[in-house]
Structures are given as structure tokens and as C-alpha cells.
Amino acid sequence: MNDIKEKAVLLMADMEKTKDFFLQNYKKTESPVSIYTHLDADGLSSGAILGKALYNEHIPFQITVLKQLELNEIKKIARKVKEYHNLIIFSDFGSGQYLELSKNLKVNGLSIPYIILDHHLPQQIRDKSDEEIKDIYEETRPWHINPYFYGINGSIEVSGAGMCYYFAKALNVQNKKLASIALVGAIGDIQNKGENASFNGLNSLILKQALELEQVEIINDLNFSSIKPLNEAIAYSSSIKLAGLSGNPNKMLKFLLKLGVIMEKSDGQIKTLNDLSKGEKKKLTSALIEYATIKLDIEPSEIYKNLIINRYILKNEIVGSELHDLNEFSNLLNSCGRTNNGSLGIAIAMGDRRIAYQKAKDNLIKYKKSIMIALQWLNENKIIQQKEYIQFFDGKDMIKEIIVGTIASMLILDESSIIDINKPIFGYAKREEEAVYKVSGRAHQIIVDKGINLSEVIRKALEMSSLEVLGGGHPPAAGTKVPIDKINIFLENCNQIVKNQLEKEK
């Protein structure tokens, strides 16, 4: 069964079974339904589609966005459905957690109805070749849908936001419209990691479905971010590294301005990429591919590829907004979610194109700011340490608990020169008023293909622990937390366990 079509179908199936089981139950309810959510661009996306779909059926719905599906906060969610009796839907968590859920979510002994709609690995499965898979399918259907319950790689080839617009269309076959906020959610998690950037799996009829109702126009473009000003654009890109130029935006500036390319707008501002004609972004394809032949000595061939991708652009939403690229559109999710603003990044993926969209700008600029000099403060006072097997950085008191797996994220995939990509990147933050760190797991695609699974790592490292707490995820990106005074011996358990993959796939 390896056509995705095939795959959809067997998928859809089960979810028409999960649509009556949500409204068969929601009718003995008389209480808002419950939406629980992560705060990432996939989790706000998930939210938004949900509250959406929901809106369209006039039933009353409450989202609450949470950093993490922790252990304490399902507690807190089995007290409030003992006193509301509320029917509860989880989105882009819960998978990882089931086991937990299902034995806290009672009342009088007897379980709560809730689903779960998620697509990372499910608890305690280490990848999508355990066949015990096969299992929690069967135990846990129809109120908990997972991708990889149908041979489907949750990692690459469906977000939350996508398992959430499958339900949506089951519930309403009208709600097909919402296929473009599941892709802000997939290219949130970085989903589009096929050629050109481009989509595979259940996310490439995700996207078929856009194309087919004219929310969505691929061109193809520079790689590089669309709205910031060029000269910084490309210097602190991490899709090319050109020597002399990259990391600095004033160099770039002058390489531009050398090449012919007008820089300045009517108003004085410095123009962006969606600013430049077509003739302008021949011009510097061009350049960039003959400087970086010559500068790195790489096949033009090869800077090509790395250097033009699909760009998904919103037809209805204005040129040069945030919202305008999926890719920027998924950008200005993540840093509502990030600093504790996600009803700001649900508002605008439901439409709120007013106030949400205002104050969200301005958010923006704030988080930038604190990735910058995070970033900055890494790459200056020599804080990444390292083990045998693995790497890992404090973030003390410069980056705090919700934005470092983002630091994590982004040394990773910028491929910085601070890091060794052979090894996974561990960062961890202090949690404020707990004496907890929140650790965040990343791994480069070279190292996942030769077996590293960071989802298995956490869990196993926190049994070694001694440490009763959920975490998961996925291959290359995983998370939980840890007592400050056990993150040691954590951490050496990582390496451990790191060891012992790399060894078992030679």
C-alpha cells in the first residue's frame, strides 16, 4: 500500500467513524467543546482549523494553547471535565501522551470521550516499523487518529494542521477551504523537505486541493525570505553561505548595489525580494551562482538547487504582508506561540485581519529580536559544550524555555558553524517559578538517516533517569522537561543512548 491516495482513503474512512463519534458525544454534552493545542505554527494552524470547522457547525468551542502536553496540565484538564462534563479534542499533541490521558481523563472511574488528533509517534513506539503500532490502532480507534496508523510518516508527510483539516472535511466536506492554513502548519514544521521544497505524502493533496480552489500560486523563486530587506536577506539566509558576504548584510549591500540592482524604493525603504522584476532576479541568480562557483568552488548545478524552491504564495492576501508567503505566514504563528500570544496566531489563521494582525506585526519584531541576540550570544561566548555523542547548550538567563527549541531548530538547519551537525543539539531552559528545565532535542537529517531517533532518545534517558515524565516526538525533534538538579545525568544518558543507535545501525 504504498500510494498515498491508497493511504487517504483507509485514512478518511476512519475519520468519518471519528466525526460520528464526536458528534454523537458532543450531543450529550452541554458545555463548549474543548480544544487543547501546542503553540507552534502547526498547533496554532491545528487550533484554528478546528475553531473554524466548529464556528461553520455553530457549535461553541473554547482553545486553550498549551507549551507542552505535560503530565501536570492533563491533571488540570481531568479536574475541569469532572466539573464541566465537556467533550475535549486535542490537536498536534496527545499521541505521545495517550496512555496518560486515558488513564487520568475519568469521572467516576469511567472514561471521558475526547479525541486525539495528532501526528507524532505514538507513546512508547520507537519509529514507524514498530509493529506494535498495529495495536494502539486497534485499541484506541475511533478516538485517536495518527498518521502512522496507516503507514503514513508523521515527520515529513502530514502536520497536526493536516490530521486537523481531514477531520474538518469529514465533519463538513466545505470545510476544503481550510487546506491552506494546513499547509502554514506543515511548512511551520518544515514538511516541505522534498526537491524544490516541495510536499510529499498526504501534505501534496493538501496542497492539490489548494491549487484546485485558487487559494495557492507556486512560483518559482529565490531562497530566500520574501519581505525582509534584500541585503539581509541573503547575507543571513541559511539556504547558501557565500564567503565574504554571508552574515553580513552591509558587504551584501554593496555586492547589490555593484551588480546594478536599484536598491532604494520611492519611499526611501530598501527593497525586498517580491520588490525585484524578473529581470532583476535573472540579474542575480546569475551573480550569485558565478560568485559562489568561484568562492566555493561548487558545481553551478549544485548552488541551483539549493538556491531556487517553490514558494507558496496566499492569492487573496495582500503582496508583502506576512501573510502572503505560507512560509512568512507560518513565521509570524510561530512567534505569536512563542511568546505566549497564540489567541493572537489562532485569531489570524481564522481570518482576524484587523487588530490580531496589528498587534501580531508588532510581536514580531519583538521576537526577532530575542532569536537574534540568543543566537548572537552563542555565537560569541562559546556556550555550546560537548560529549562524545552529543552537544548541548544553558540557556541561563538569554534564552528562555519558549523559544529554545527554535535556538535548537535553527543551529541545526543554518548548519552553524558553531555545532558539529554529526552530533544531536540539545538546549535547555530554565522554567520560570519551577525548578525545572525545559529541554529541547534537534537532530540533522544526515544523523536521523543513520538511525538517530531523538523521540526514543528522551523517553529512554528519562527512564535511565529515574524520572517519571512524558516526552517524545519525532526522529529529529523531540522534547521534555527535567529537574534542575537531574539535567546531568540526563543529558549523559542522551549521549548513552545516542551511542548505542549509531552502533546498531553499522
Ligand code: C5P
Contents of the next structure:
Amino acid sequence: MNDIKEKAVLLMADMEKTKDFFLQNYKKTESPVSIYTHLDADGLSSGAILGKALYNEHIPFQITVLKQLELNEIKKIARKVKEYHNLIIFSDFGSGQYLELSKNLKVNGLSIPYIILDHHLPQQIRDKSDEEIKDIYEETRPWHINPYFYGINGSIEVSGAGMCYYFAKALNVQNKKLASIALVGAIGDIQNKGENASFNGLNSLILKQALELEQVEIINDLNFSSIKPLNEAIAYSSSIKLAGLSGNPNKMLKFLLKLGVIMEKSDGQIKTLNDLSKGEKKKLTSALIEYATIKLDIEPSEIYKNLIINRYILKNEIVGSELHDLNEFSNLLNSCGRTNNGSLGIAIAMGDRRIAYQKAKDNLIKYKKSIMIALQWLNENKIIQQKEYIQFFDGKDMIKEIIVGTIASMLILDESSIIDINKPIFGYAKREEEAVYKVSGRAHQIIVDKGINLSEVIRKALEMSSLEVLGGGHPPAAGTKVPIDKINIFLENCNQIVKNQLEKEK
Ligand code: C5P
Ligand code: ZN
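Alright, leaving the form predicted alone aside, put up the form predicted in complex with the named molecule.
Starting with the chain above, the whole complex follows.
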């Protein structure tokens, strides 16, 4: 048995106990189960998996989508539970707040039952090698289950949706068919970081299940969006940069026409990658490799590595729809969450292909536009400021708090020329209803490999700035909120901690 399979067995054995705890407590309540989940694609996939699993067991439930499980939300939940005595599930968050949950979720001094299915670093844990993880495991089972308890890296080996999938499977083995939704969650959290966009760890076991059930097919394909007009998909690709063509869809269209590929479809639209025949794809691959090697002097193996990737296709979805490709599926869910339409995303992930899907498609267009406007504003106005070890931007009136994390992620993932990928970036935006900034930190893998851990940076900086708010996440992506008058000191503390992390690794 290989390492990950052994870890999966341990996790499943504990998941059985979590399930028993859940069912025993459910029998004692008379209210629907309350599911609280995160608003990103992984959180919405988590909610959908739990919704499906409880529905299959005839257990009534309600799902609430939250931007983050902040202290004021925990207090709100505590008030509600005192009145209704619901059994609660927290998915895709909860580990980073487990102490606050224990403190606050009490009725008459007695703890009320809830379970946490999460993959974030637990509260007060600095990184995956922290010995205290074992103590948390001992103290919090069976109601808290987290991959780090089993030596599984929650940042890349399993998502929140993956943890919910294992819980669903413990409830009923038939729920193995929710594997494809677990992969949507994993891809939403950019966990397919292995070679050629492959999955590692528990995610690879979930993928195996989805392949066995013939839900998913892996195709070797060009690394461009499969549903955007092809010239735009290549010109605006975040992974393939081709000086002279990137950023210029008109020039890209001419390049494609020169290849002899007919780019117009019978309805007058420009073809997408999905519309190309095998022969046309081959031609395009050779032409792009030739361009990169001859004109740009890039090693053929280097370009090939980025150009051809695994694409994960959902076999039961319509070719060319937003749901056919796992990546696009997760983008659609993310756009629902980031526009405060989380319930649409959950409905789609649970199988709705009618009203919710139609609404989400319209919504996606508006969402993409808001992202484009935000990026353009950042590009044209020199908004990004530098400190010695970090860079940061204030979203002002142009970037709302709900998308500030997405924008920071895009700048890092796209290796945007307006930022320095050797420094973490912190974006912040004013929250309407509180005198705080929402802060999102993101770091490129190359500095995570050098020892940068943003979850720790944010938690330590909060402490150093004497701020009693929750924060954290994963080494490459973490968040929090900071009172408006404390932002400068907080960022300066982040700067110092990043410096220390880099020096420690030297
Ligand atoms: O909010 P943002 O998108 O910046 O969060 C980045 C990551 O950090 C997410 O995985 C989120 O769940 C996590 N996070 C957290 N605790 C917070 C804020 C964010 O664990 N208080
Ligand atoms: Zn997640």
C-alpha cells in the first residue's frame, strides 16, 4: 500500500467516528441541520456535496454561505443555535477558528454539537510540521476532521470539498458519485499543481474514483481556455506568455489565420479550442512551439511543459458549456460566490441545469467585466506600492472586498508585469458595514518554496499589531480583516515577518 492510501485509510476510519457523532446528535435534534460554508468554488462544492448527501439520507438541512467564519458570524451562529438547537456542519472553514467555535458555541455553559470538515491550517498552527497538530487532533476528535492530522497537506492534496466527499462516503458509499464535485472544489482552490496540471495526494484518489465511474475523462490538451474565442484564449492566457502575441487578440487572430485554420464558425462566431479538430490542434501546437523557440529563443521542452496539460472533462455535460471542463465549472461557481449568489452555485453543483444555471451564466458575464475593469485600473494607475519584502494595493472604490482576493490571486498566477513575483502581495478593500479593510495575501509558489507562509505572516502580524481578529489560510493564500487606522502598522509588520521567514530559510 502506498503512503497516501495508508493515510486515506486512517482518515476514513476517523471519518466513520465523525459520522457516528453526527448521526447520534442529529437524532437528538428536531431542527434541520445547519450547514455553513465558504463562498468560493471549493466552499460551494462542499455545500453541494453535503446537501446531496443529507438529501439522500432524508435529513433536512439549510445551507448558509459566508465570506468568512469571522468572530461576529460565530456569535450570530451562537445566538441562532440557542434558539433552534440545530446541529451544525462547518465546511471549508472552521479549523482556523476551532478555538473560537469551542468558546462561543455553548448553551447554558454546555458545548453544543457541531462538526468541522476543513482543510485549512488549524488555529495557532504555523505550518504542516508543527507538532501541536497532534494535540489538536487528540483534543478535537471526533467532531473536527482535518487533513493535517494525517500528514496530508491541505493546501495541495485535498480541498474542503474533498473532506466533505469523504464524510459523504462515510454516510453512504453510494455518495462516491460525488467525486466529480469534489474535484471541482479542488481545482477551484488550484490544487492541480502536479506536473501537467495533475492532482496529488487524496485528490488523486478522488480522481481515480471519478475515472472509474466514468464521470471524468482526462485529455491531453493545449493549455488555453476551451470556451473563449481561441485568439483571446491564447492572447490572454495566464500560463503561456508569447512576446509579440500575448495581450493582442487581433495579432493572434492573424497568426491563426496564417496557419490555415478557418477561425469562423457557421454562426459567424470565432472558434474556441473545443471547436478545433485533432489535426488543427496539432498544427497549432507545432506553430506555437516554433514561434517560441525560433522567435523567442525558449527551450522547446520548456514551452511544451506549459503548453500541453491534462484537461479534466465531465463526460455527462454538454461540450462547450461552462460545465464541461472542471476548470470552467469552478470558475462559474466562483463567479456565483463572488457576486453574492452562492446559492446559485450550490444549486448548479447539486445538478440544476435550468434556472440557476441560466442565471449564473448571465452573472458570469457581469463578473468577468468587473474583474477586467479592476485589472485595467490597477494596470493603468500605478496602484501597487512596494515595501522591501512585500507589495500591496488599496482597492479604493474600484475593487470591492469580495473580489480583492481574486484580483490578488490573478496578479500572482498570471505573473503580471505590474508586480514582483518574488514578494507576497497584499490587497485590501474597505468593508461597507464595518470600519475595517478586508485583507488578502497571496504568494507565488517560488517564494512559498523558499519558506514563505502567509497563514503565519497574517496571524503573527495580527498579534504584533495587537489585533484580536481571526486570520489565516494556507501558505500561498491567506486573509483577515484589519481596522482602517491599523492598516499601515499591520502591513509593516507583515513586511518584517516576511523578511524573517526568508532569512530563516537561508
Ligand atoms: O479571504 P481570502 O480569499 O484572501 O482568503 C485566502 C485563504 O485564506 C482562503 O482559503 C480562506 O479560507 C483563508 N482564510 C482563513 N481565515 C480568514 C481569512 C481567510 O482561513 N480569517
Ligand atoms: Zn478550500
